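Here we start with a single chain on its own, the form predicted on its own, put down as structure tokens.
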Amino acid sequence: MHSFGYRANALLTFAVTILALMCAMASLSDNFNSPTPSALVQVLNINWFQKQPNGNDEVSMTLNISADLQSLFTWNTKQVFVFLAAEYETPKNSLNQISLWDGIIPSKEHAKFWIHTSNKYRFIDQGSNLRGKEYNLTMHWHVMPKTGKMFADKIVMPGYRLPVEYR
């Protein structure tokens, strides 16, 4: 006969194997979800656009942010981290990204939202590169599952331009 320790080891090994198999199946089931999120951002006002004493450009703006990210939620979604970034090119860098706003969406019920806000983080360029600059507003999100790998995606909204003169 087998000892108690041998039987406990066999049972524990079997249980952990089944748990790992269930986690793998749960993670793979997320691949069948085809999310269709939508987002719209309006720049209502440039509150100020100034040159700082050290020579950097700084912008403050009022935004309307609306999004429907409910399709990102499945039974395996723990939460979604979402942020809005301004993206533009300068002679030194092909891509500059500045986070303007962010949030954590804890559930599907909170995934459809409309926010009226000023940029939460400072929009500063190292240099005088922002006057008359075209930029994109990009809504990024990172889906954090209960089990499995995280995935990220974005919606790019082009066609925004900063003023030519400081205000």
Contents of the next structure:
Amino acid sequence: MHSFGYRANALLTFAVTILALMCAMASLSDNFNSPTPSALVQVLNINWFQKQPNGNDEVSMTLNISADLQSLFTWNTKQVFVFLAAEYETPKNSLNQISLWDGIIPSKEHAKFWIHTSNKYRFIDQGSNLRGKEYNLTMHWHVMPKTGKMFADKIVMPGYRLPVEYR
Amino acid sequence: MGWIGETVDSIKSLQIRQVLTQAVSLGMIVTSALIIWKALMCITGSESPVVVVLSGSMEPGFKRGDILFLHMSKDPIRAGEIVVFNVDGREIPIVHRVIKVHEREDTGEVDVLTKGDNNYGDDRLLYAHGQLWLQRHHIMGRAVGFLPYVGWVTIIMTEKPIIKYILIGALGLLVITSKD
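Starting from the form predicted on its own shown above, please give the structure in the form predicted in complex with the partner chain.
Now the full complex is given, and it begins with the chain already shown.
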């Protein structure tokens, strides 16, 4: 009844239960955090804007992104994945989301940043609908915890417009 | 040697009734594991509710050996979500992040492009030859939760099968010889 095997088993079961409970509590504690992030994006320049030989519009732009995501970090946060997406509607597609830039924020110290960049991923439409197109720039973030549930949210910045002519 | 002798003795001294009880309890363990797995499948709507990360393409977010919990709801797929997808001609599913989404106005079908956080380029090189986009039917689920390190158990067992057999053998012996 009180053999080595039984004691080892009981100890292991207890340890795993406590560990699982602590992980669950760490994940639940994230709910008490109510973040207030802010973001500001400027389109500084349209570098070029043209129709590809296959008929799809492509645009290259220079962006100025500044954001303060420090309030997203809690003690259970491993990293925050942040990306900026262009979102717009076309007659064929009810939603187009194109990631223009992304980054990994490893710690709270790096969560207030300012970056000047051209788009990291190609901004290509499915078709030729981008001339004069109005679009939103949306800052999305995904909080990756040390353990438990992942969180995501976004800030939508409406009212950007592409040029009417190719250049 | 004494331990082995005792074990042999206890196997010899088994009664029919005891053997049956052991068989039933072993069956209960196996079936309850199966019930839990199938219940998870029903709740999450994903054909494999838990996956183990096998590559470093999502580092530093997900490392090799981490466990992901999947959920497959009717919600549309959006950029930024981490999805698990199957590519035709590849056996092992891939866990990567969605970077582009195009959703049709009329049918609601989606074209999705993915990329690993730690990879330089997008996933078109991983897709089947000539495939530009993933469709809904390629996607098995989206990651909603995360548990570090636990997946190492399965990685070790698949890469060193001998450990699996030793473990199963030891557990089996324990079940057979335990008296209560």
